[in-house]
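The form predicted on its own is given below as one chain in structure tokens.
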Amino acid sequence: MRPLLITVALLALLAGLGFVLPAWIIFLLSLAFARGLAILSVALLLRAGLVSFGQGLFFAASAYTVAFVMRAWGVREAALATALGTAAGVLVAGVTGLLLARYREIFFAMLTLAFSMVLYGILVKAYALTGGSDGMAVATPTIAGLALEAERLRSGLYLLTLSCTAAVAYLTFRYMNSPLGYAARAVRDNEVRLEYLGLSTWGTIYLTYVLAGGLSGLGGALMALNVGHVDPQLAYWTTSGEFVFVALLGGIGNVLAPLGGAVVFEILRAYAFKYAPYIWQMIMGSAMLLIILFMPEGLWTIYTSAVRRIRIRRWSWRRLG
């Protein structure tokens, strides 16, 4: 009971200071948890042994299918927007999925990364339907049907990402502690095992694999959302590396784990740009360094640990009691 009345009271905190936060902090809130659902889908696979650098291609598809419903069937509000480009995600990956679940290992890494870069160079040259390079606007959205202004907007559109966000990670902490998330993790651990039990690891990885991609693409969508614009960046590797990168950062522990390492990130990046613009790519690898080698199990690392000496102690005062 203790775990859901802190999480309860953590979503609460979170969805008030919507109100009370500047709009600026407020929109890094949002960008960090759209991100977090992308680098919740790498941690995802990673568990499952598998290691992803094209998690870019389902996040660039949702967010521009979030432009082209809006500019093409005038689609304005953002539940219906987000759950087109969540379906986008999902369908990529569904025809994706059935090449790349035979796949492992640094195969697997290569193909999704040439997925990405292909739908990267569509992007880019398909001028008159994309905008090149330019990219794309997109439309003001409304919130249940409500045309709000721009401060009372920003506020929406975060607690539609918080929402999504929560909603997302208690389902995928349902799908971990189930058998298909054992099965997955036991793909890691020993496939040929996971045969011998009569469970198909075909399609074990192709169902992560489109959880993932579908994780990804609501991340993708609501993206698009709160910052107007969609630019073929999206699906560039760097993107997709950006997401490996913070899942490592985070941990992938548990569910919690990618999306406090996504906000930390966003939060470290936001400041090491505005105090150090010239230097800030080393400032993070510098950080991400020093995590590695005294945080192996990245951030989350601080949590378990906490939690850890609270017990010894407790333990401690009752033999004493």
Given for the second form:
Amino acid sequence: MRPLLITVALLALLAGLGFVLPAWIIFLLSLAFARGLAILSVALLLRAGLVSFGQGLFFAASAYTVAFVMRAWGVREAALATALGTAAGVLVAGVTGLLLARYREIFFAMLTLAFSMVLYGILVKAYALTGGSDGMAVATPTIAGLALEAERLRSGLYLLTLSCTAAVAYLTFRYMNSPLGYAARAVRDNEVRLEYLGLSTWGTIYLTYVLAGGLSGLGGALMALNVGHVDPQLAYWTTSGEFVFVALLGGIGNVLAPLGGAVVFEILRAYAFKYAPYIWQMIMGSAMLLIILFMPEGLWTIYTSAVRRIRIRRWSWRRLG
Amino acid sequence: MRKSHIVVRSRGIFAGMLIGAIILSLLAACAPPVTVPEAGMGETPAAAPAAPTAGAPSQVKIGIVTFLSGPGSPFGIPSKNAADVIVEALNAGQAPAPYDQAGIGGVPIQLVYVDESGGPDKQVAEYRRLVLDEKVDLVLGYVSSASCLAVAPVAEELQKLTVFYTCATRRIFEEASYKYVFRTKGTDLVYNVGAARYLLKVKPDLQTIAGMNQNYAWGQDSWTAFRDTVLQLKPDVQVVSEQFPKLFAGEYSAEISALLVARPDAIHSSFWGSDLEAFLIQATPRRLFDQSIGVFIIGEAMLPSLGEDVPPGLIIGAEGTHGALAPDNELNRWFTRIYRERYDARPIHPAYHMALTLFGVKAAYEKAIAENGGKWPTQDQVIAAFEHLEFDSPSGVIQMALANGHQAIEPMAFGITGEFDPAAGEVKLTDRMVFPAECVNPPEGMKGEEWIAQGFPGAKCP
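With the form predicted on its own done, generate the form predicted in complex with the partner chain in the same format.
What follows is the entire complex, opening with the chain shown before.
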């Protein structure tokens, strides 16, 4: 019961913040959640022992799908555009996954990278269609059929992003604690034993990969709606590299860890930009270095060690009392 | 493995605190040079006591966005340097007429810098922060066309005056119209129309052309505009080779071989930054420019850095009448002097672009103050004054003539590289020729492609 209460309170707090915090922080949080979904998808694959340097593939495919359906079909509804974008992510993952589920380790990483760079190449070269490296604009969406004015639209998009993220975080949590989720972890630990248990390793990886594609796609669609502009950079390997970076920064042990990592990363970067416009990259690099050195399981370590401390203290009180 | 984890876990909290402390101290260490802006001369007593403008704020806060890091910084850093020296001089009231009133209408200017690295989504977030958190009065900036295209609708949403200083894509005002967005320099179209016209002036018997452009929007747009203009003006010219190496490739031996085999009369290139230097350094020893004329539409920026290594006979442009191709007027002499005194270098054309935005904004504000009976204007009044404004600059008179007065037209100048000048440390440009703005810019309301296809209606050329 308690975790449910805490979750509801956290959600209410985040939704409430949408009306209190300055608009630019709200925008930053929206971006953080959108990216957080892609980072969560990287974390899902990491749990199965697979490093993806190509989550930008689904992120960009979905973001461009949103831009295209808005331009070509005149779709304006944010929820519909998001659904179509996510579907594009699932579709791309469904096709590339057929091949990728056969590979492990560095070969998997390099192939995911290769696929995302192929999409990058197409987006840059299809100049007449995509606007090339300059990217293309995403039309202003409506939310639940309402054409909102600028300020309301931002709050609306924030709430949409938050609710999508919350729903997906819950589903991912359920997935991670389901037999299938444990099977994915077993892929990392012992593939042979997994097969002996009667489960298909290929199938497990394929499903995890498609799921990760859908998650990343949802993030890409929300990103496109929030930013209002898409460009090929979304499919470039540095974008995917950043997802891996933040997944490690946040930790992969829990659903909330990558999402929290995304928020911390976005805010750290915004303040590094603000206070050190010349050396912001150095600050981000130092932060990464320190976290790898002192917290091999990411920022989530702070939470787990705090919980452990409290438990120990309680236990000792009980003994003494 | 497992043991080390347990050890690390028990240190987790301390590690977290340590990291926090280190990050905070890093942030604190970095804060002073930025929170006390280098160019914000709020503390310096203004030399020329200006007439106090009624209702004026204590400062005009300007957000400047340009590349402070990464491959774009050869354009970004000179622009930032120009903003620093110009704003310092403006705040001290030391600029020549008509900009001799301190600051803007007597109000000191304060600058806030933002790095343009990180992609358009990052730039949109930073733009929102500049407007909503830093509460800047206006934003000047953007080198990358992708940044400009992403930021323009946000400027409109947040209703904040925004002046693009060097991004060149014509899509901004051809695809949409804006109330809050201005651009004080020309588009990629006009550099290439000008280059084609100049090439046909110096080589009227042109037979074959080839293109050598980076494979992204700027390179493709530039090449099509140049090729179509040449073919429109002299339809019997043949295109013998179109090379599109990737952006920042750095190695061009295959393309140079292809161009050597194709033997075009002229090679058009919109290369810039390190690509431009690398291409010249690799192509010159293979005598590419002995058999073909190189047309470098923005080659001006590499003259100081390459010095003696620039081969003679190249056609060089500067995105207008800037840098080595700037006119000899009082503002230009003043600007190059203060820039050289501070940085020991000549300002290149991106620095001139930054100067244009600053002078344009100052002129618009001061016109709005005059029209408002000496009182400080609202943003809408500044915008009204900015539309269709004509203002003096180190690059000559700039007219805000297109896109309902939001897009500038400017004359185009070209020259040919000649003798090395040891005093200046760079080759001299000969055969300088200026095309008036009405010759190289399409008329109001006409898209660039149509204008070329219809044979340049309305163009007034000498």
